[in-house]
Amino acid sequence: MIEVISAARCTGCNICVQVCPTNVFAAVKGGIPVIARQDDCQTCYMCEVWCPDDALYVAPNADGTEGITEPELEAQGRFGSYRRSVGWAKGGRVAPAPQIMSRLRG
């Protein structure tokens, strides 16, 4: 389940929002997206794996969340922990061709 965006991470592209299949965040206008509704997450992780930034967690958990903070994500290295098992992250798989980017951000 959705857990936690990074504010100090999320550049606020809002990729996250136009991927996630059940609408869970909502885009704030000159801000960062927001988990708006938590309960709808399926734990699909395309947030994570689409953010640019490694600024999403996603617990594996899909029935609830862990409670795990921030900073407690960033002292562990978890942020972008997905995108890295998948090879999307740097170093990794290459990210998407700068068209399909600039349609995701709208």
Given for the second form:
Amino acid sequence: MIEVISAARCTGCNICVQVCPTNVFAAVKGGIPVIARQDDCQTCYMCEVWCPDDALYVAPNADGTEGITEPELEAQGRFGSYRRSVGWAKGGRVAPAPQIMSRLRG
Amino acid sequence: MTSTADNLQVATRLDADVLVIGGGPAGTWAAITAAAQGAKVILADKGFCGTSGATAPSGTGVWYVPPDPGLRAKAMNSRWDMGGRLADPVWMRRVLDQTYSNVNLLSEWGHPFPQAADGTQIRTSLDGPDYMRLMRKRVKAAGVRILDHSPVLELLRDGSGAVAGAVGLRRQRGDLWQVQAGAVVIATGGCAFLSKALGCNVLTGDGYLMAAELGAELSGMEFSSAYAMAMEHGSVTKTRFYDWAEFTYADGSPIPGAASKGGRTAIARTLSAGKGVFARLNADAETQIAMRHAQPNFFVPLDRSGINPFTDRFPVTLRLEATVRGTGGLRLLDESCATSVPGLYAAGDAATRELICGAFTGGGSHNAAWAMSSGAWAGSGAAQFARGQRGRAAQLYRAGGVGIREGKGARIDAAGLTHAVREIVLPYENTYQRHGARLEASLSTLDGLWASARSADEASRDEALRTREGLAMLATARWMYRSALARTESRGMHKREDFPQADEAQRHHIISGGLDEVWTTPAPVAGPALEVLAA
Ligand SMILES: Cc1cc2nc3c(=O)[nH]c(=O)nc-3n(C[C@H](O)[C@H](O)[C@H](O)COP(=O)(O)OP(=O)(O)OC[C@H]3O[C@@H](n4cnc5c(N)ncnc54)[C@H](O)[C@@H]3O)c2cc1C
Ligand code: SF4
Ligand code: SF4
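Okay, that was the form predicted on its own. Show me the form predicted together with the partner chain next.
What follows is the entire complex, opening with the chain shown before.
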């Protein structure tokens, strides 16, 4: 489930409020959004991919919360990790050689 | 009980030739195709067109087969027997053709397909986030107006019974919208009963319910027993890499007969006995690199849980995907994807996919091909129908009933209703491994829930969506089990413990419908019994 909005990273663009399919976030006038309906989170990771500032973290447990904190996430370099792996961060997504990719075929 | 739409407290009234409900692959292809034919199109999504639905967070393999007769024949044969020979060769051919041209268009539009060693593009799979972001862009460029966070609550009809629009919620404002339209496309996806399978919690069968309220029929609702594997407590129900898995008990000893394909029953049995099932993937270093690149989402929950799936045994579970990766849905009457309701079209998971994969799952390639093909046809059919409706007299009637109309009873407790439906539908022994006695027992509870919901009073604005979702899941489960009961054999994904064999006399479709009285009736298949499928 969605667990963290980093106040240090978030610029308050409200993209996450717009894109979350299950309407988990709520915009706050003059501030950054809040996780208003955490129980509705379907753990789809879409907010992370769309957040331009890598300010969100979705924990892998879809059935409950884990209580992971912002300093732990920073220390582990987890903010933005999914956006990087789908190639939406700077640098894109560099494909391994076709010979390697062809191992998945057949 | 007729009721005009005049008294609805609507904050915004719009009109369109075509209203598309749902903004996944099916809805976006429908919208783009209808707009290309000159129709004024509005697309309304419960969530956000571009992230919502099963495809955006998941990504899909696609049934993309070049028009080479040998390859096409092989593709058509691939699920013919597994699908219990319920598919229709004519529809398979059309879908292969339409998918080929749609996917080629995606390439022209700039979708980042990977390259093969010879420099050509590999077009057999689509990354979900890229695909659906691109589709949103194309929908907007086509001049379609998108209403995000705008779930439809009910359809509207005219005096003749033809569909004439819809009413929905503006979820982030708490008020209602209404669109009057010449034709409507239902592209609301399947129903996965809030199981948290990847991207599926917006998929609660709403489209089935609203269409059935106008008298539309369903087909193949017994093919609704799809479960998909995920890391325990994880949501990522991407199953392909489990082909590399060995499945064991907690102590590392193998589970007899367990496999991702062809050995799911052993896994489901072990899980329902309360024993853990553990997986470990056997793949060499290069294959691991390829896997990580091909499906980054598969690894997100594992990496974040500190699990190395190639060295650690990790617990897995099966999450219900029901009709999302099953094949049942609204029945189509012709090649334009028309339902039996004038002006109402259905596409994608909201429609039956028996036409191309029969009784076997449409996951892995067929569903994605179906969504883009049927979406295009439904959009085109709706645009044509709407042309004939321009300027029609505008008395609108509400088609929706239970949960949103004034009633004598108490309001429905949406959370309680949802809980009660899920209690019945989620267990493997009710939905995956079926038995007549259990189906009867489930139905009697579900019918009772419907009977008490019928007379309920209108939900509050805050609870209207949840109430309708609960009712849609309830109605879906009743069509599923009534159809499952009517099919006294095992065929494709429909497995009856009390009838373990296929019965050639039941090589037919099961049509279902009705709300207060759920009914089923068989219908003949189009396909020949033993055609060797040549393209
Ligand atoms: C994890 C996973 C992996 C898959 N992999 C494959 C694969 O590899 N190959 C394959 O062929 N298929 C695959 N599938 C199936 C495939 O994703 C679906 O068939 C496809 O998404 C169907 O497209 P759709 O547009 O019909 O529905 P969806 O993509 O589910 O979209 C439905 C849309 O309708 C909206 N909606 C719902 N109710 C309402 C309402 N009341 N009002 C307004 N809008 C509403 C939703 O918000 C959503 O945006 C997979 C499914 C899952 C879950
Ligand atoms: S998308 Fe990211 S940066 Fe924008 S408001 Fe949300 S968390 Fe903040
Ligand atoms: S993971 Fe998905 S459902 Fe959860 S907050 Fe992010 S976008 Fe919303």
